[in-house]
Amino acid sequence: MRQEDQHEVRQLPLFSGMTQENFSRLMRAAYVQTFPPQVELLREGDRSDFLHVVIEGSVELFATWNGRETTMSVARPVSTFILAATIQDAPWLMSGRTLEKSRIVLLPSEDVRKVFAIDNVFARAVVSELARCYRGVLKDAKNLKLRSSTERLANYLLRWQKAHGGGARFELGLEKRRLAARLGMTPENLSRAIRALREEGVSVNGMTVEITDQARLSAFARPTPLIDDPNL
């Protein structure tokens, strides 16, 4: 595993405070692999053999039931995903596939659990990361239960705009089918929500979004940090 890849992993809050000895132990059997788009990395229901760290590209986490499929989240650099399954030695509750060419670090789950048992700083970092993920799930639930589909889309656009420089023009970040699933709606409902937001100062052309009236959109969306702030 290249030193620059190890350096990127080391910078994550999950790994930054642990001892160098334990970090080296964790990296000993780790490796980096480059995957093309649309490769299934993990399957819902399988055991967690590896903890994955995305260092380039993006990975869609999705779930299926009774012939239906929905996007749960998208992991982007530099981040881990499905940490809980690794720590608990439990089956994955989601599947994962690359959305684009992606470089992934694979850390053997057994090694992660061994270091978790002996490195107190790492253990506290794991607890903090799991708490952050739990709060993210609560925010998603509030977003789905308290907002209409058009309000969910409006707040997604405001969050995405802020995360990508704050300019009036930006890209959606996900193809519309996956964005609809991520926001808990059908593609048809997403199309209706896009049309409805024209009156609130939003223009969508293909994958390009232009916010023509920021104040009007914000007044309609009424964002709150208790749902929309990823750092809270």
The other form holds:
2 protein chains.
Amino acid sequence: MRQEDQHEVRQLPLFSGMTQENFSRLMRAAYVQTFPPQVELLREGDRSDFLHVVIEGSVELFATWNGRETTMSVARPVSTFILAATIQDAPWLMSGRTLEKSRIVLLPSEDVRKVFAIDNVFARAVVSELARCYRGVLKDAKNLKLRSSTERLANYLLRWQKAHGGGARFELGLEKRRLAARLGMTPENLSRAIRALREEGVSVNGMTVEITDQARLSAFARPTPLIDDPNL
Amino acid sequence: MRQEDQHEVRQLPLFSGMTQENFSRLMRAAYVQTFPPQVELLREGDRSDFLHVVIEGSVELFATWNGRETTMSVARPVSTFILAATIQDAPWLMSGRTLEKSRIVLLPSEDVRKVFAIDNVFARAVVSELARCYRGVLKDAKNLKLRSSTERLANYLLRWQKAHGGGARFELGLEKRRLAARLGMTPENLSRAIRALREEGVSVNGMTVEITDQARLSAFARPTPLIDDPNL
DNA sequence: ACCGCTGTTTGACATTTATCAAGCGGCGGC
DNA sequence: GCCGCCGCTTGATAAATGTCAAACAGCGGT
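Alongside the form predicted on its own that was just displayed, please also present the structure of the form predicted in complex with another copy of the chain.
Up next: the whole complex, starting with the chain shown before.
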């Protein structure tokens, strides 16, 4: 495993506090792999052999039931996924596939659990990360239950804009049909929602979004930190 | 604080592993309070002065946005709530109100965080609990995104039945309008969903449910452990 | 036993969302 | 440069869900 990849992983709040010794222990049997797009990394129901860390690219986490499929989230660099399942040695609740060519670090679950058992700094970092994830899905569930699809889109755009410098013009960064699934709607409806937001100060052209009337969009979206602030 | 109340709390996996010394430390400034129904215990956006433990009764955790309100979950004895917010000293993402007369143990957040900082057994128990909660909401979100309202109801009944002994006849244990909110629908629609399930082997009379055709209901609901197993 | 409150049910209707089918348009391969 | 593929858009229509209003039912208080 390359030094700079280890470095990337080490940067994460989850790993940054622990002793070098325990970090090395985690990294000893870890390896990096580059996957082409559309590779299924995890299948829901399976168990966790490795904790995954996306170093480059992006991974879609999705779930299926009864022939239907929906996107739950998209993991982007640098972040881990399926931490909860790894720690608990429980089956995955989501499947995962690469969306683009992606570099993924794989940490053997067994090692993660071992280090978790002996390293208290790491254990505490796991708490922080799990709390963050928990609050993340909770916000997602609130979003789904309290807002209409167009409102979800409007707020998504505002969040994404903020996360990418806050400029009036930015890239969507996700295929529209996946964005639709992420937001809990069909691609057709996403199209119509985008159309509807033209009246609210948004202009979308392909993957490029331009907020033409920030105040108007905000007034329509009515974002609240209790749903839309990713740091809360 | 009464001895038997402490005992109840001590039973929880979250607290059962820690030393008596640290447990006492947690309990030193803790107190029990009995609330009448419909008391607002928490308001979303506020911060956590106490970790709450329901000893008796039940607490509805709900969220609001833009004049709308929805029920996210119902905490029943014996369980804690708002653990994530307490540990992180972050604002609550949900409000909470008692549904019935309820006995609640209040543990000062400051103490919880202090003991968390020094007690590794407790810290690890917190990890387990957070992982459980995370997976819980995640299952909820899958439920919402992948199933229709009638399907959610059908699966809810099956889960509830299992959790209460598995007999053909059981009580709903929740006002219908709150169940409706919990399942992400209106009371009117819950009524119609109940009606629809008559064809699928369910008979509801007031708060009493009878599964008249278990196989038929299961075939309709198509439960999966990856959404419906509370232990996963 | 009656009254009145409150939660539930029902029906008619509106809105939102999904589905199906067709057309459009950009992009890569030939 | 042209073709064909794939994803996006659009329109028509259907299904699911929400809203509003009224009727109903159970229950506690008097």
